[in-house]
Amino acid sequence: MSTDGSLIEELKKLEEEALASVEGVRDEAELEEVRIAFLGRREGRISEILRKLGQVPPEERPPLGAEANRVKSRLEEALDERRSSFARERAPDRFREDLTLPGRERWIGGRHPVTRVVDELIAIFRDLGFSLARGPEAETEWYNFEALNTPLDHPAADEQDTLYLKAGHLLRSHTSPVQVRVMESHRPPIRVLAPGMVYRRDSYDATHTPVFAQLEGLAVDEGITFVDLKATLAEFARRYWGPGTRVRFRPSFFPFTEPSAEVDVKRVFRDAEGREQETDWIEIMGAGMVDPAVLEASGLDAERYTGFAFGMGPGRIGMLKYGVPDLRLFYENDVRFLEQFAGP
């Protein structure tokens, strides 16, 4: 066997060795025990077999290098290890590596489904005309109620529906002020939707949450009529919902229109065999003519020009959209209900 052989195999074996004292070190000053042991640059046990180099023959050199560089690379590499292990081990608990958890995916935003219905109403009701306003949040009596034919005597006025500031202002009920503003600043024809947040102090269940978004709409010129008004929410609904959506108006009271409705949906669609069905009556918003109590302090001519409007939530749209049976879930900020709805 020539020298380079022998040496070869001696430094295989050696490599056995390392690899177990390593294995069965008790503490980091073990360790290093076991690393000047063998990795020393003068007693070390691999830095004596490099120093026989020079009794090879020069064509026996390299291969007896590389295999002396590769035993002291991995022994190198077993001792990085369990002095990882040794420093892990000392760490707290809350920090070590739980290698039984599953990876975590990266989370991707999305727009609140909230916010996606009320882009949606925006979208199809800008098709039939309307456009975007905005008004203050903290608003006063006057817009939020007395402007609105509503007096400060009525009941909706009253400190337990209403959410009071200082001096008179409020924290506003509906987004009708921004009506009022509207009409304050612009001639008619008027054509304008107004959404925003609303404020109640409503009880926090499966319908209701004392803070929601809310969707108004406001149209004004001269000879507009009822007819007008269900005719724009008739094919709103068609087209929100599908052609074969079918609307019914039922009388009721606001302060601010008169008459005024409850307008219901009645959807209609085909199932996966191709029947055809329907789902019951769904109420979707209130809606009416523009009270002339509210034309004249808004200091338009009642006697010259009509108007009607509507109001909806777009929680409850929303509910009825994505088969959601309790408004909370909408902001509760659970991520598993929030990522059925991530993406663009």
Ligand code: PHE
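Positions refer to the first chain, counted from 1. From a predicted model like this one, the values you see are computed outputs, not experimental measurements. Rigid core: the largest C-alpha set superposing within 1.5 Å between the two forms. Compared with the form predicted together with the ligand:
- Once both forms are fitted on their rigid core, the CA atom of S185 lies less than 2 Å apart between the two forms.
- After superposing the rigid core, the C-alpha of T225 moves by less than 2 Å between the two forms.
- Once the rigid core is used as the reference frame, the Cα position of L320 differs between the two forms by less than 2 Å.
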Given for the second form:
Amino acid sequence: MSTDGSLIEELKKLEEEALASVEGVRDEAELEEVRIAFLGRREGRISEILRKLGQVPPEERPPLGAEANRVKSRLEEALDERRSSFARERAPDRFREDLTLPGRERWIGGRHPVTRVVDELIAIFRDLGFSLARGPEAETEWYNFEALNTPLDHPAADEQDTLYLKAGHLLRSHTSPVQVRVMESHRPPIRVLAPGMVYRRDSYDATHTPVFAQLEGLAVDEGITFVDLKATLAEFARRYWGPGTRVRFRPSFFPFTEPSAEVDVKRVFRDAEGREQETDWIEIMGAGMVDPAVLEASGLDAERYTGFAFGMGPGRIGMLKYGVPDLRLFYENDVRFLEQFAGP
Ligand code: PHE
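Based on the form predicted alone presented above, generate the structure block for the form predicted together with the ligand.
Expanding to the full complex; the earlier chain stays at the top.
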């Protein structure tokens, strides 16, 4: 049987006809009928042509076979396309794509609110000339107590009881041991901040947690006085809480500072109506002049140098700042709470 291209012609016509039929169907059942009519293995018209391939002279077979396959896959594509358009129409509205919707944002995490406060505090003190220092959380009794002028049988040591590790080692109960480590390894002038976690045998309530963050500050040089301490902390408070902030120093006691003070702040600000408002006095830190015994224990000449130190709790400062009523919320790791503070 010679074909002189007539089978190819026939295929082209078939293709047009098939595509037109696909266009014309009204539902999936009709679409299936079209598929069987053209591609059905027994009766399908394209299959029929493919079956005739055997009778064609061998040299004409390849172009004819290629053409038949092309038409076949073109038709399969058209069928698929039409089938999915029926499926889309059938889908309930809520499954249809709405290309105008904004993308779904995923929460990729953020800094812990207490870490944010620590970073803010560090930024302010950096402008005041303080750099950063770190010390170990597992400390020795020497650094945590004795070098800080706190004999182990002193009542102040009981107040800061903590978890003991192997003999003579403990989890530090404050960041003050970093003062000693810094003075041992650096010559004055010294101006450092030491942030970190501390551990205490403390109650677990709205304002205490047995593990919490502290931020220690230390300045040592010739001629440093209590005036420098007051000015530095007042300036810090005004930069952090606003220019109207007031600072109060109440006499207190720490074995490692003399004199010592508790520092309170009162925020004074204007509310939305422009009226002046003020908060109560709120205690934010302990502070004082570095005790000469601490300077000596750290290897500095107490006749030549003086210094001041302070220690604050960024968690409490965060409570104030964000209006969080309970310190425990910061440390319970409930993402629903924490993610509210995640931002740039
Ligand atoms: N280390 C003290 C505390 O944890 C705070 C403090 C630091 C007080 C530095 C004075 C100077 O309570």
